[in-house]
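As a starting point, one isolated chain is supplied in structure tokens, in the form predicted alone.
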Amino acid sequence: MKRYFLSLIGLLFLANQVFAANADYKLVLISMTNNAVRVRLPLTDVTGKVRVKEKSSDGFGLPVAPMKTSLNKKFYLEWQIGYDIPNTNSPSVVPEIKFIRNSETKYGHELSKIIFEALRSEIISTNDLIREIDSLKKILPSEFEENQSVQVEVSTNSAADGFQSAIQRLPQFTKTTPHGWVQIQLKQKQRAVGYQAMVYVCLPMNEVLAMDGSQRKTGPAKSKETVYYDFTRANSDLLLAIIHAFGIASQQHNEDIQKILGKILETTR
């Protein structure tokens, strides 16, 4: 029995190993290297917040399987980005950076840390920051993505067996640089009634980048394979993007933007 106790003992304290180990794969990590910010992104997490995609002509994308295709100029790393977080668990948070929500503390994460650390490389300027608080603040409630209308499309003609055709129009706003393309798209609610705006950063596959800092090969991706992205002064373009992007979502994320963002002009000065 005792043998048989420690035996199971050995296979929890295994399992629970080999849980951590997947879970940290799939955490987004920053850092900073050779006078850039560095992100490390999980590239087959397919059912997580970053998933490989096939350019389309509707913008949209296809989702593909990674170890499955041979992933060249043709795809591209769909991240949805977020910006904060309820806690200080996370390596890719900013204890400085702290903020109240509907009577919640909120602390920096992901997109906050590559701003900070961005910023105190010189990657972005104090100027920068400065003015996209003011062009957040100048932003109309109509230009908000959220308050983008639905459209619903109703065929005239019934379909087979009696059904009826109906298509569902979703607006997407796109912002395209010469290092890849940020989007705001409007989902439906998990929890409520309605829609959201949810921004993604899309990174084309020829921008990323293996462990050692060179251009990631073509070819399938392998288990648990992880890929790096460089924010530096050459693409800064895209980050001010991805920045303007929560501006122009939603009334909240503008909100939460200026705060974050005078947060860290105070952090760094």
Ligand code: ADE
Second form
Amino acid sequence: MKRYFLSLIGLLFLANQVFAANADYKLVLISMTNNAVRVRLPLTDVTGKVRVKEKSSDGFGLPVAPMKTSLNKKFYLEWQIGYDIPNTNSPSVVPEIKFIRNSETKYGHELSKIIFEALRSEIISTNDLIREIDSLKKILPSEFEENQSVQVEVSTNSAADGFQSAIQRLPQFTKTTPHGWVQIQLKQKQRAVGYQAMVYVCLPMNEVLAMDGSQRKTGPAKSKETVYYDFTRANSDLLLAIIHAFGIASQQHNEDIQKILGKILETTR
Ligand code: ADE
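Now show me the form predicted together with this ligand, since the one above was the form predicted alone.
In what comes next, the whole complex appears, and the chain from above leads the way.
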């Protein structure tokens, strides 16, 4: 009986390992290559933080089924990039960057790691970061995108069958650079009243690389396919635009990003 129990435990452990290995492609991984901070992103995790969208004239983009669509330069990856995490369990954490928000400990993650590595490999300079901190300090509370008003237009005459129509206008702010763009979108909060400013990094499909480091060829995504995006000196304006987007998105993001940039500067002294 005991033997069966032990075998069962072993089997469960193995199944768990296999499952974890299968889901590994969903992880955002950040590594250093010569002169680039290389980010690995999943192409087919349609419910996760990285989605494939088709460009649209309104800038919001249309989500697509990546394995059923030939992905060319009209498509882009919309990445809800993070910058902090409450523990050190992720491969994209920077344990050296530790800060407190509302009396909870946070560690630098994703964007923080990209900035940390980009500074060490001279893709951006300490002066870039000092200038950014100065500019973030000068933003007035009324200027945060989260404080922009969301208009709801309610029509005066009721629509067909007694239903009354109303239209919400949700603001979106986009900064475009030659190798990608960053957006701030106001979204309804999921578990509270009000709106929150979400920051998305948008990477055109013709800017991403296959696993061998060559430009990814047009075509539908393969199952569990991952791609690379390289942050280099050539596109450092995108990295600075992402930092600035968080700085103008909300008071909380502004404070967090100032703390993170301060810590990154401290660790390189
Ligand atoms: N907090 C951490 N990452 C965020 C993002 N991309 N948008 C909004 N809030 C965030």
